[in-house]
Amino acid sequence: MPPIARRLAGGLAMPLGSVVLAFVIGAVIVAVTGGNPLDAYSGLLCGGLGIACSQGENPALQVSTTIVYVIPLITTGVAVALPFRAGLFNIGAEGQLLAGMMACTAIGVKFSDLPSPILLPMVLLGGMAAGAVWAGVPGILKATVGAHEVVTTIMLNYVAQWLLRYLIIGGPLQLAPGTSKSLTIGPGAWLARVLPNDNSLVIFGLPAGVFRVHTGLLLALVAAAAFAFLLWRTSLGYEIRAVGQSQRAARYAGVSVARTIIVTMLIAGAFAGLAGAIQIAGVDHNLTDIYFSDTTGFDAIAVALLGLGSAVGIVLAAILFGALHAGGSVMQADAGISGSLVFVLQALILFSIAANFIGQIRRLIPGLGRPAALPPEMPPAAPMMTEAAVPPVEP
């Protein structure tokens, strides 16, 4: 074999591996609770990518709906690859998100009777910049006091949630006393539709204003290649990777570790907001509580490691993981099987990946093993902070 060949089937091995090796515990769970395992994948396969539907269920529609799930989740893979690969664990996509929900949502009602060549960059580049806000006070965290940032984002994932219900439940964002969403976003604030939102119009056999898919799906695309670009081809993206690998040889070469860490985390929230930004633009068109408990942030972790922090691979695990999330309720519906199968079979292959990530996560996660070195120049962490996750820094 061609080594390029072998270095390809190295690398596919770990993915690949993982997500049948959970679809092959998800069947024993489903054969075991006696379901049939069989049934419960094609409803999967019809759900999520239109094959094998044999219940009468649209192809076209099936796929549109899975497109829909794919767009956010390849954008917020990218937010959690790139500080991964500055040696930097975003647990907050999730926060990062929500917080360019808001700010989309803010904007566009508050600017609703603009045009939209003027408000749908507005809203687009406001999300960014709340995300980007976001994930940046972690990253200056990180960098001055050595907060670790699994501790620091995870704890503004529950400040956005909280956010969120209250600017749409008694706060200003509220559409009326008694409801949970907000006011709509402007016209001039919506992405259009790849199909045109027309009934009268019947494509697929279907009426065209059924299929969902969005314009935003190109500018997930663009967030991908923006994202390989950035990495692989800017002095930027080589600091991401020296740092990545061991801030003491970066710092020999000359790299600002402090100033990596910000910039990199600032990018990454950027990516997310866009993300929060783009489903309320082009789905939604208002907040409502239902992302209160959204996933999408949380998903992303898993997008990430199985696309292998790069941006093909990123791009074909959202498309997994947004097949497993359309497929589900077709599944429930044909075969009988809870839709809550989807979330195990997530979660099995999250844990596969884990496993072999192992040695990587314990760097990144306080008390599982030695923390990546903090520049020398920082002061001590907190006092909240315990010795296992910041070394001291010797006077």
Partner chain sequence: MAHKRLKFLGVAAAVLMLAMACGGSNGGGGNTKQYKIGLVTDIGGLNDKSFNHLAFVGLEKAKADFGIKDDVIESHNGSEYVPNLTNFASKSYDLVIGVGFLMQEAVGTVSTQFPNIHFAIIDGAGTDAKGNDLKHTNVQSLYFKEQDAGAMVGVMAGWLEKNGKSKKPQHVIGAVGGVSIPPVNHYIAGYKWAAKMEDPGIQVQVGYSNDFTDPAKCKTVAKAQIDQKSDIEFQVAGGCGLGVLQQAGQSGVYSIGVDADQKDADPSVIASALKKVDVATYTAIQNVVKGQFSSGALTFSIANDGAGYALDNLTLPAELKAELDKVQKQIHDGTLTPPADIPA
The other form holds:
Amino acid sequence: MPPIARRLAGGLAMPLGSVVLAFVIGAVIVAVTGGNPLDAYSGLLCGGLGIACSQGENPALQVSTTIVYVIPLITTGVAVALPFRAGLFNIGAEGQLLAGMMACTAIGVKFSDLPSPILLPMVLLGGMAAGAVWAGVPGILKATVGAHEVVTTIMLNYVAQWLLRYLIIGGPLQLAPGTSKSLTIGPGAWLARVLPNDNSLVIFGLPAGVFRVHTGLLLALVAAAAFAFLLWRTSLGYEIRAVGQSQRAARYAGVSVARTIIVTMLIAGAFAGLAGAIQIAGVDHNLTDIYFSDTTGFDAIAVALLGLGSAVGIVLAAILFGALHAGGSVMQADAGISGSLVFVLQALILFSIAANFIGQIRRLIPGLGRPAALPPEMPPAAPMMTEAAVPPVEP
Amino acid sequence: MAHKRLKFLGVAAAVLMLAMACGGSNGGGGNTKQYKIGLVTDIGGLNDKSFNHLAFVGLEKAKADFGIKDDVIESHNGSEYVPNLTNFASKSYDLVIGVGFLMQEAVGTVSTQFPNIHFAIIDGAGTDAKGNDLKHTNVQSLYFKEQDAGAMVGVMAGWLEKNGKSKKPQHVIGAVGGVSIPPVNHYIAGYKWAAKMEDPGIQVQVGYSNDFTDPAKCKTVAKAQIDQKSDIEFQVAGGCGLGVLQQAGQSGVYSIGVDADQKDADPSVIASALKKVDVATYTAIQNVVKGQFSSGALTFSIANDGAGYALDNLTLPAELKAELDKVQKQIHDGTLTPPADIPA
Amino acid sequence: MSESSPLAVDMRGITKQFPGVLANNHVDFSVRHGEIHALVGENGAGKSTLMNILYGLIHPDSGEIVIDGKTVHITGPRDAIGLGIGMVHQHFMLIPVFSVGENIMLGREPVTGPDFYDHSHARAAIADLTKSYGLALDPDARMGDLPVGLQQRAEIVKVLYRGANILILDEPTGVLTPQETKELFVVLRDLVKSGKTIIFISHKLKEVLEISDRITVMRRGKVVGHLTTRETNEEEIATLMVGREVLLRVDKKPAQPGAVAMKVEDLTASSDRSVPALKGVSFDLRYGEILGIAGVEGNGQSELMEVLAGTRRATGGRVVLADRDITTMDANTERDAGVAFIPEDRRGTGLVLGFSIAENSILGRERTATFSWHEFVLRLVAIRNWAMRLVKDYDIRTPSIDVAARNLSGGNQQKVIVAREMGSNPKVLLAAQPTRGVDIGAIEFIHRQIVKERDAGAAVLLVSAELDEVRSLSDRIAVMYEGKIVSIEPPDTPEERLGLLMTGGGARAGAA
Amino acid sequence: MTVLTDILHLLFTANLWQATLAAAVLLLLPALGGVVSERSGVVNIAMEGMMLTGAFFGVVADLAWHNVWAATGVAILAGGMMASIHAVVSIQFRADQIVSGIAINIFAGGLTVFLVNRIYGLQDVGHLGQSDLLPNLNIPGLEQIPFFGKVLFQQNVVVYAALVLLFLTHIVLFRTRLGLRIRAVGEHPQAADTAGINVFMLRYGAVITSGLFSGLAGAFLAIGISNTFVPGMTDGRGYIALAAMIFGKWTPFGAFIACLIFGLGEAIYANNSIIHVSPYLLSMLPYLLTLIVLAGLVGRSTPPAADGLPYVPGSE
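Since the structure above is the form predicted alone, I would like to see how the form predicted in complex with its partner chain looks, so please show that one next.
The next block holds the full complex; its first chain is the one shown before.
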């Protein structure tokens, strides 16, 4: 046990320290601009985790809200982290997520009469397929003509955003002229909620309907587990990692780099598409204009980075970012400090992790002990996306 | 409204001092019950130079007048609407205001869950997923007849074109909308309708920027219209539309602002179509404070001075002024009814 | 040239600690004016670190550097250049997409106008230098298009252009043909005559004995011997380097060649730059023999190995493996057919450096039934057992099989590859540069393993740039020149003849 | 088919190309910055954030001083400041440059809104008068040339500046000693270091230059094209610029051509009041076009060899 504990502590020290450091700098920014950091952070804590609520917030509600935000972050986080392992930078999780939403809605509307056991898998798989297509195009272009995936995925994000607008404003999914939303998907396509969606029932002092946590949470956790299993326990995952670390070595060993790149992007897109489908099937049940402003797929990049590309890390990072997201609103309501502070904090966390400020600080203060020695040729940030930072294959 | 509040020596000083000025605590109320009002903006945020901003202006005025406790949450993306509204509702606020058409379904959902909490929504109603008004007894819909305001500025534009009093009169005017959604199209409908009424041969170009925040986008759309001979440009695109006003100024043609009085935005602004969201917000709060909350639609129009126009950087010919007064009276009386949908 | 001090370079008590390694441990090193001083030692002995310190690329933790009698502080290469020190690195510091002229001028570019790079001035300066030292170069050629010999020449000109009086050459002969090496030595002697001082880093003892005046031997970060070349011999240096008596010859029984394992017929292929690299190669490789391929690097050996291993597409010809045409097979299928491949670039292509030893031990075999169920789910226990067996059998020095390959020494890295490729009992073993950059201890071990593999009946095809290695291991030697096999020779062919063949000399005679 | 004829008709109007150039320049400046930064070996996807910061501080300064040139200077410096964060984090601390870039973008987006809230309270950011804006400038004489006069010589002063910077960047990168060294550092930092070139200093300089360029683009956006700051007003242009830079194979003129494609898309879209097709489908055009070009015509793009790799002295 002790070695595991030590490894866990060692693995958590950097991200945790980075989070703490970011909050300290954030506090300075708040204080310098005349706010009260304590008020700000107690608002964040309450809104994010339901702890220390001073203004009558319902802790259970806050936790529920956070979880609803966390669910798509986990799944899209995986969609960014997996290509990272193959050395690909998927900025397109957003577009893939939207593609998943569009497909899920289209199927759910078209076949709205089908019973749940048939329709629910259909919309989820349809969402995954659409996400896979949206990510597969950059994958194929990368593998065949070498088009840079950063460019192609950015382009496809825009295409997805405009397609979404087209579909629900004037396009085939539009509910009625003058609206900017789609029809509702059939009830058979709805993911069940954890608590009954029944407003006459009072739970934790509030009507049960306000607790929007849905069973998509399980799907998201399964997705994270599937990601870990794929990466560490399968030959495909092994090849993905090999390609990510050294395309040449992988090629010399007989791994088809092109095929691996395409398959990786397809799977990643399926994860992002699943996130979109879960969001529609679990929360909204229709496609609306609120997704014009969606940023889940971009937040997912930060989640994947903070989570150091591991499944457990991604779940923890998604919880942190979901909590920050939910907390920002409460902070503004309670402390009058703009919720935008949350983005500043997110950025500071990323800086801190990327630059390994914690490692530098530890090196400066001898009492804290030397950080794990890195060979001189390795930059400190390099292990982020490699095995070094992640527990090796379990025996 | 003057915007020359900042006369500080440097940027840093400005940051510090104003920030400190804002850092003060909320003013306390008297011994009577202090009402709690929560405002949730849509994704435009408070500095949207449009209805979110105006809603806040109304909120501030109400605070000054009634000593209410006011709290604001800016939504950063659409998936926050429900949680942000729920936040205030679950804390038993006396009135929860949702700003914007985009929040209709969210208000519908949350108002169903909290039947004892009062809600108000700007530009919409609490709806179900199909867009049907749920007609909850705890929801007040604050509607605007944007077409009334649009019609007034449309009269101006049409009259100026017909009489050759615009800058480059060729019987062509333009309107730049943000996204093609009802509140935007209402304005344009009234504008086009009234312009045609004044100048039947007029051509009205209607374009969309697909954006509410990026002035550059609206600017290119406006420029394209001006290049197609339009010489009066009506912006209906919030912060993005500021680019329309500016392009008009640079091209030496007239422009018309929207929502608030935008005469400061550019000298080319000859008028603004007003949608008095501040008045609506204030009214909704006042109703709650005075125990007069009523559900259903409250429509702000020329008839109740909730919509109208402001004259800006142009001295109007007397004939035009007379024409405006005449049309305003007719709309007020109901003898003229501007359409809600853009006429062909 | 001031001759006030007898010493050009005097480094005293240099110590440099890297995380986990004491790279230089109180090293004293001195070089006299106008001598060729060899610095020898195994890989990782600290030679490069010491020279990088002298050149200002690394800062020592302690110690003192005296140049021409003056104590100096070298904070970067600029200081070193200012002191007349120039370095030709083992891995050339050349930019392939730049022209030869730009590469030479870099850092001291002639300019005209405000800051414009002055091409004509650059050409003139290079013409001057090449004239005075007899080192011809085309300043407008693209560096990446030149053969390595000329690239090295450009490196030397680059150093001379900076006015260097003290030249450090790090493993300069590693990539050269015997003829090119001879030419280099002529150049070096000329440079010494014109007053330059040369520090020559090498682990090739014959060359050291041939060219140097004095020798400093390093082992594990320490200086273990100062020798005068005339008074020493190969065995003494080798013993100092390794710390024990070493066997420089490979002990092996005569080969027992069997049936033809692999038949190569008129094989052609192109290089990465789409230039024909193989121009009709034919040979038979038999079970139970080692066929060595001698040749100057860049004459098609790499491409030949890659085509045979399935990582490069042939443009013509045939490869037959025991009646199976494998010409168009990919690497994966070839592996399944029993062909193992030790690629020449250990760090780039042989290993995934970030992977653990266990993970590297199945590279390319992750979908075999031994290591995965249904080609998909990895059998982790089987993988670990396999890796532990390899570590034991092949004497890989590591605390655990979970250590990343990156953190192993070069020799142990190579052993991981050798173990992986031999561990599966291949029918045909393709070994490209199997001991490059590996210390003597590991070389010995790897050589013994290759012979063992042969004795077990495998067919071994060996490519090496080290003529010694080819001669001592091979049962037959095929000489490659310009994409063709020009001759197949017995193992006891004199070095001179092989050298001639390798440079096209004997081929004309043979073809005629 | 009428849609196509509408578009074809537009293509022959000077107005369209005038708008195209103006829209392209807004992308060109950050793209040029990206070229300089990446040529020195530092991946830069933070142009979006640098631009936004420039836009914000440009407006704040202009409102305070009513001096557009000083405000432009502030905007440029603000972009440079953001860039220097990227430089410190990715050069000094050797952080993953993509992570750092993303963090800059999130940081700039959050900080500007936060500061708008703090400085202007919940009031609107004020508007600037015409005299406080970067002026449009018609070049006397040249503006009279049919067609080209309108396209090239009736533009904002920043457009001319950007075109000058385009040529300047090309000349500096490919004709001067400084450019040779920048490229050397981006291709092979060890080689440059051993030649006595200060790798860190050049990389710092290049990254900060990218911030200065992006800051100028921010100024153009906020106090040239518009006259106020709107949160999020850069609207993803930094990312498009990044795409343009890669599309243009890390060369100034290649990036310019890519920017023109995006600019043309925007200019065609701007005519949606006379082109009768869903504006949303029309909006997709430049992005789809880019994908098609990447798939078919341009193909593999190779970045500078050491792009994205932190330099560790003494390593190989």
